[in-house]
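Coming up is one lone chain in C-alpha coordinates, specifically the form predicted on its own.
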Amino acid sequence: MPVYQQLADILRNQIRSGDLAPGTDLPGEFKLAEQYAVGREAARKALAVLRSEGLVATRRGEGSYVRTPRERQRIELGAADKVTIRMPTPAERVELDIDEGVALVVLARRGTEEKLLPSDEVVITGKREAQKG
(Lines of atoms letter the chains of each structure in order from A and count residues from 1; the text may use other names and numbers.)
(Lines give C-alpha, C1' and ligand atoms only; values in the text may rest on other atoms or scores of the structure.)
Protein backbone atom coordinates (compact mmCIF):
# COMPACT_ATOMS: atom_id res chain seq x y z
CA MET A 1 0.00 0.00 0.00
CA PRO A 2 1.44 3.43 -0.89
CA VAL A 3 2.80 5.51 2.00
CA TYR A 4 0.37 8.37 1.34
CA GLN A 5 -2.57 5.94 1.58
CA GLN A 6 -1.22 4.59 4.88
CA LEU A 7 -0.99 8.13 6.25
CA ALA A 8 -4.50 8.91 4.99
CA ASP A 9 -5.75 5.78 6.78
CA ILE A 10 -4.10 6.86 10.04
CA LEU A 11 -5.59 10.35 9.87
CA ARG A 12 -9.01 9.04 8.77
CA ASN A 13 -9.08 6.69 11.77
CA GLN A 14 -8.15 9.57 14.09
CA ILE A 15 -10.98 11.67 12.63
CA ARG A 16 -13.56 8.90 12.90
CA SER A 17 -12.51 8.00 16.45
CA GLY A 18 -12.77 11.62 17.56
CA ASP A 19 -9.06 11.94 18.34
CA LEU A 20 -9.08 14.67 15.69
CA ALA A 21 -12.29 16.53 16.45
CA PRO A 22 -14.24 18.66 13.94
CA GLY A 23 -12.57 22.04 13.51
CA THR A 24 -9.15 20.76 14.57
CA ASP A 25 -6.32 22.32 12.57
CA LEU A 26 -4.11 19.71 10.96
CA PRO A 27 -0.35 20.12 10.77
CA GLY A 28 0.98 21.42 7.46
CA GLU A 29 2.58 19.14 4.89
CA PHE A 30 6.10 19.65 6.25
CA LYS A 31 5.03 18.99 9.85
CA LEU A 32 2.98 15.90 8.86
CA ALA A 33 5.92 14.56 6.88
CA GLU A 34 8.22 15.08 9.84
CA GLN A 35 5.76 13.71 12.41
CA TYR A 36 5.07 10.49 10.46
CA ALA A 37 8.54 10.13 8.89
CA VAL A 38 7.25 10.31 5.32
CA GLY A 39 8.05 12.55 2.38
CA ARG A 40 6.27 15.86 1.87
CA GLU A 41 4.66 14.49 -1.30
CA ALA A 42 3.13 11.61 0.69
CA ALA A 43 1.73 14.10 3.22
CA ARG A 44 0.32 16.25 0.40
CA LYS A 45 -1.34 13.25 -1.27
CA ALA A 46 -2.76 11.99 2.05
CA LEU A 47 -4.43 15.36 2.66
CA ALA A 48 -5.76 15.32 -0.92
CA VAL A 49 -7.33 11.89 -0.31
CA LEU A 50 -9.04 13.12 2.86
CA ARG A 51 -10.27 16.27 1.07
CA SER A 52 -11.71 14.14 -1.72
CA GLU A 53 -13.59 12.11 0.92
CA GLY A 54 -15.00 15.27 2.47
CA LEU A 55 -13.29 14.67 5.83
CA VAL A 56 -10.82 17.55 5.60
CA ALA A 57 -11.05 21.03 4.13
CA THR A 58 -8.21 23.31 3.15
CA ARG A 59 -8.38 27.08 3.00
CA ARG A 60 -5.64 28.81 1.07
CA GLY A 61 -3.29 30.56 3.46
CA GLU A 62 -4.95 28.97 6.52
CA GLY A 63 -4.09 25.29 6.13
CA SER A 64 -6.17 22.15 6.51
CA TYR A 65 -8.65 21.26 9.23
CA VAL A 66 -11.15 18.53 10.08
CA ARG A 67 -14.52 19.41 8.59
CA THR A 68 -17.45 19.92 10.92
CA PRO A 69 -20.34 17.68 9.86
CA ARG A 70 -23.22 19.79 8.62
CA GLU A 71 -26.74 19.47 9.91
CA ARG A 72 -28.82 17.43 7.47
CA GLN A 73 -32.31 18.19 6.27
CA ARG A 74 -34.64 15.32 5.38
CA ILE A 75 -35.92 15.25 1.81
CA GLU A 76 -38.84 12.91 1.09
CA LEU A 77 -39.13 11.76 -2.49
CA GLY A 78 -42.43 11.35 -4.25
CA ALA A 79 -43.07 8.85 -7.03
CA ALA A 80 -42.36 11.40 -9.79
CA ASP A 81 -39.30 12.99 -8.16
CA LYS A 82 -35.88 12.37 -9.67
CA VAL A 83 -32.48 12.64 -7.99
CA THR A 84 -29.13 12.88 -9.70
CA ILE A 85 -25.86 12.98 -7.81
CA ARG A 86 -22.77 14.50 -9.42
CA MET A 87 -19.72 16.52 -8.57
CA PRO A 88 -20.32 20.29 -8.58
CA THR A 89 -18.74 22.65 -11.06
CA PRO A 90 -16.19 25.11 -9.66
CA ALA A 91 -18.81 27.89 -9.84
CA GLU A 92 -21.38 25.75 -7.96
CA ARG A 93 -18.78 24.95 -5.27
CA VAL A 94 -18.28 28.66 -4.66
CA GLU A 95 -21.97 29.61 -4.91
CA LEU A 96 -23.15 26.85 -2.56
CA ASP A 97 -20.06 26.86 -0.31
CA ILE A 98 -19.35 23.19 -1.04
CA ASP A 99 -16.03 21.79 0.16
CA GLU A 100 -13.86 19.74 -2.16
CA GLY A 101 -14.90 16.09 -2.26
CA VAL A 102 -18.57 16.78 -1.49
CA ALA A 103 -21.03 15.74 -4.19
CA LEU A 104 -24.04 17.72 -5.37
CA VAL A 105 -27.61 16.39 -5.20
CA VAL A 106 -29.82 17.59 -8.05
CA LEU A 107 -33.48 17.23 -7.06
CA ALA A 108 -36.08 17.48 -9.84
CA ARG A 109 -39.73 17.73 -8.86
CA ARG A 110 -42.52 18.07 -11.40
CA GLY A 111 -43.54 21.69 -11.89
CA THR A 112 -40.62 23.22 -9.97
CA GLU A 113 -37.11 24.33 -10.74
CA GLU A 114 -34.29 21.87 -9.99
CA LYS A 115 -32.81 22.22 -6.50
CA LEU A 116 -29.07 21.93 -6.02
CA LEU A 117 -28.09 20.67 -2.56
CA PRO A 118 -24.71 19.70 -1.08
CA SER A 119 -24.85 15.95 -0.41
CA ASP A 120 -23.51 16.39 3.11
CA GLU A 121 -26.57 18.48 4.02
CA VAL A 122 -29.39 16.10 3.06
CA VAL A 123 -30.86 12.72 3.88
CA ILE A 124 -33.05 11.37 1.10
CA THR A 125 -35.93 9.08 1.99
CA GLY A 126 -38.92 7.57 0.22
CA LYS A 127 -42.44 8.75 0.88
CA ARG A 128 -43.65 7.38 4.19
CA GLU A 129 -46.57 4.99 4.03
CA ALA A 130 -49.68 6.02 5.89
CA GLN A 131 -49.87 4.49 9.36
CA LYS A 132 -52.45 1.74 9.64
CA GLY A 133 -54.56 2.07 12.66
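Switch from the form predicted on its own to the form predicted in complex with another copy of the chain and print that structure.
Chain alone follows, minus partners and molecules.
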Protein backbone atom coordinates (compact mmCIF):
# COMPACT_ATOMS: atom_id res chain seq x y z
CA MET A 1 0.00 0.00 0.00
CA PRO A 2 1.27 3.50 -0.87
CA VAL A 3 3.01 5.43 1.87
CA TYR A 4 0.64 8.39 1.67
CA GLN A 5 -2.36 6.12 2.06
CA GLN A 6 -0.90 4.42 5.08
CA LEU A 7 -0.31 7.81 6.63
CA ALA A 8 -3.81 8.91 5.69
CA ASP A 9 -5.21 5.78 7.35
CA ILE A 10 -3.27 6.47 10.54
CA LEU A 11 -4.50 10.05 10.75
CA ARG A 12 -8.06 9.09 9.81
CA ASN A 13 -8.15 6.57 12.62
CA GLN A 14 -6.86 9.16 15.06
CA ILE A 15 -9.60 11.51 13.95
CA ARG A 16 -12.38 8.92 14.09
CA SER A 17 -11.26 7.71 17.50
CA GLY A 18 -11.31 11.23 18.85
CA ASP A 19 -7.59 11.13 19.50
CA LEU A 20 -7.47 14.09 17.16
CA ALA A 21 -10.52 16.08 18.20
CA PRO A 22 -12.37 18.52 15.94
CA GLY A 23 -10.55 21.82 15.83
CA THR A 24 -7.18 20.28 16.57
CA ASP A 25 -4.26 21.60 14.57
CA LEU A 26 -2.39 18.95 12.64
CA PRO A 27 1.41 19.01 12.37
CA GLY A 28 2.74 20.91 9.36
CA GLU A 29 3.67 19.07 6.20
CA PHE A 30 7.37 19.03 6.98
CA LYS A 31 6.83 17.96 10.59
CA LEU A 32 4.47 15.22 9.48
CA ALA A 33 7.00 14.07 6.90
CA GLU A 34 9.75 14.07 9.49
CA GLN A 35 7.71 12.27 12.17
CA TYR A 36 6.76 9.44 9.87
CA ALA A 37 10.01 9.40 7.91
CA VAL A 38 8.40 10.11 4.55
CA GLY A 39 8.85 12.79 1.92
CA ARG A 40 6.95 16.03 1.99
CA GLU A 41 4.91 14.93 -1.00
CA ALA A 42 3.67 11.82 0.78
CA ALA A 43 2.62 13.96 3.76
CA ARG A 44 0.91 16.42 1.44
CA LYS A 45 -0.91 13.67 -0.39
CA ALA A 46 -2.10 12.12 2.86
CA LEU A 47 -3.55 15.47 3.92
CA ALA A 48 -5.11 15.83 0.47
CA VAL A 49 -6.88 12.50 0.95
CA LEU A 50 -8.32 13.61 4.27
CA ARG A 51 -9.35 16.95 2.81
CA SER A 52 -11.15 15.16 -0.01
CA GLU A 53 -13.10 13.22 2.61
CA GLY A 54 -14.09 16.39 4.40
CA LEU A 55 -12.23 15.40 7.55
CA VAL A 56 -9.52 18.04 7.38
CA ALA A 57 -9.25 21.61 6.15
CA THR A 58 -6.06 23.39 5.20
CA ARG A 59 -5.38 27.11 5.08
CA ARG A 60 -2.37 28.43 3.24
CA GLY A 61 0.18 30.00 5.55
CA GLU A 62 -1.62 28.53 8.54
CA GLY A 63 -1.74 24.79 8.40
CA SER A 64 -4.28 21.99 8.64
CA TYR A 65 -6.85 21.21 11.30
CA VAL A 66 -9.57 18.67 11.97
CA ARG A 67 -12.86 19.97 10.64
CA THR A 68 -15.74 20.51 13.05
CA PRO A 69 -19.07 18.88 12.12
CA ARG A 70 -21.54 21.47 10.92
CA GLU A 71 -24.96 22.22 12.29
CA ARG A 72 -27.39 20.64 9.86
CA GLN A 73 -30.44 22.41 8.55
CA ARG A 74 -33.45 20.20 7.91
CA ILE A 75 -34.84 20.26 4.39
CA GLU A 76 -38.30 18.84 3.87
CA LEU A 77 -39.08 17.73 0.37
CA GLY A 78 -42.45 17.81 -1.30
CA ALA A 79 -43.35 15.50 -4.17
CA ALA A 80 -42.54 18.23 -6.69
CA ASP A 81 -39.20 19.12 -5.16
CA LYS A 82 -36.05 17.62 -6.56
CA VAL A 83 -32.60 17.29 -5.08
CA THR A 84 -29.46 16.30 -6.93
CA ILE A 85 -25.91 16.28 -5.65
CA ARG A 86 -22.66 17.13 -7.38
CA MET A 87 -19.21 18.39 -6.50
CA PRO A 88 -18.65 22.14 -6.71
CA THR A 89 -16.10 23.73 -9.01
CA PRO A 90 -13.19 25.53 -7.35
CA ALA A 91 -14.91 28.80 -8.23
CA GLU A 92 -18.11 27.67 -6.51
CA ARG A 93 -16.14 26.56 -3.48
CA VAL A 94 -14.76 30.07 -3.14
CA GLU A 95 -18.10 31.71 -3.92
CA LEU A 96 -20.09 29.66 -1.42
CA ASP A 97 -17.22 29.26 1.05
CA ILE A 98 -17.25 25.48 0.88
CA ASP A 99 -14.36 23.36 2.09
CA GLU A 100 -12.78 20.66 0.01
CA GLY A 101 -14.45 17.30 0.42
CA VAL A 102 -17.91 18.82 0.76
CA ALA A 103 -20.49 18.21 -1.95
CA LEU A 104 -23.12 20.59 -3.27
CA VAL A 105 -26.81 19.99 -2.77
CA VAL A 106 -28.88 21.33 -5.65
CA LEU A 107 -32.43 21.98 -4.50
CA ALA A 108 -34.97 22.58 -7.24
CA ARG A 109 -38.29 23.83 -5.94
CA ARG A 110 -41.31 24.56 -8.05
CA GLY A 111 -41.36 28.15 -9.21
CA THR A 112 -38.17 29.15 -7.43
CA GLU A 113 -34.56 29.34 -8.45
CA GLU A 114 -32.21 26.50 -7.73
CA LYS A 115 -30.70 26.66 -4.29
CA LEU A 116 -27.13 25.54 -3.75
CA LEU A 117 -26.27 24.30 -0.28
CA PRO A 118 -23.18 22.74 1.28
CA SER A 119 -23.95 19.06 1.75
CA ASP A 120 -22.56 18.95 5.26
CA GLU A 121 -25.03 21.56 6.47
CA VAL A 122 -28.22 19.78 5.51
CA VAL A 123 -30.24 16.73 6.35
CA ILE A 124 -33.00 15.86 3.91
CA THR A 125 -36.36 14.33 4.75
CA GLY A 126 -39.84 14.06 3.29
CA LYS A 127 -42.54 16.51 4.17
CA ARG A 128 -43.80 16.19 7.69
CA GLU A 129 -47.44 16.82 6.87
CA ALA A 130 -48.74 15.70 3.55
CA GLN A 131 -51.37 17.53 1.58
CA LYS A 132 -54.19 15.72 -0.03
CA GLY A 133 -55.10 15.77 -3.69
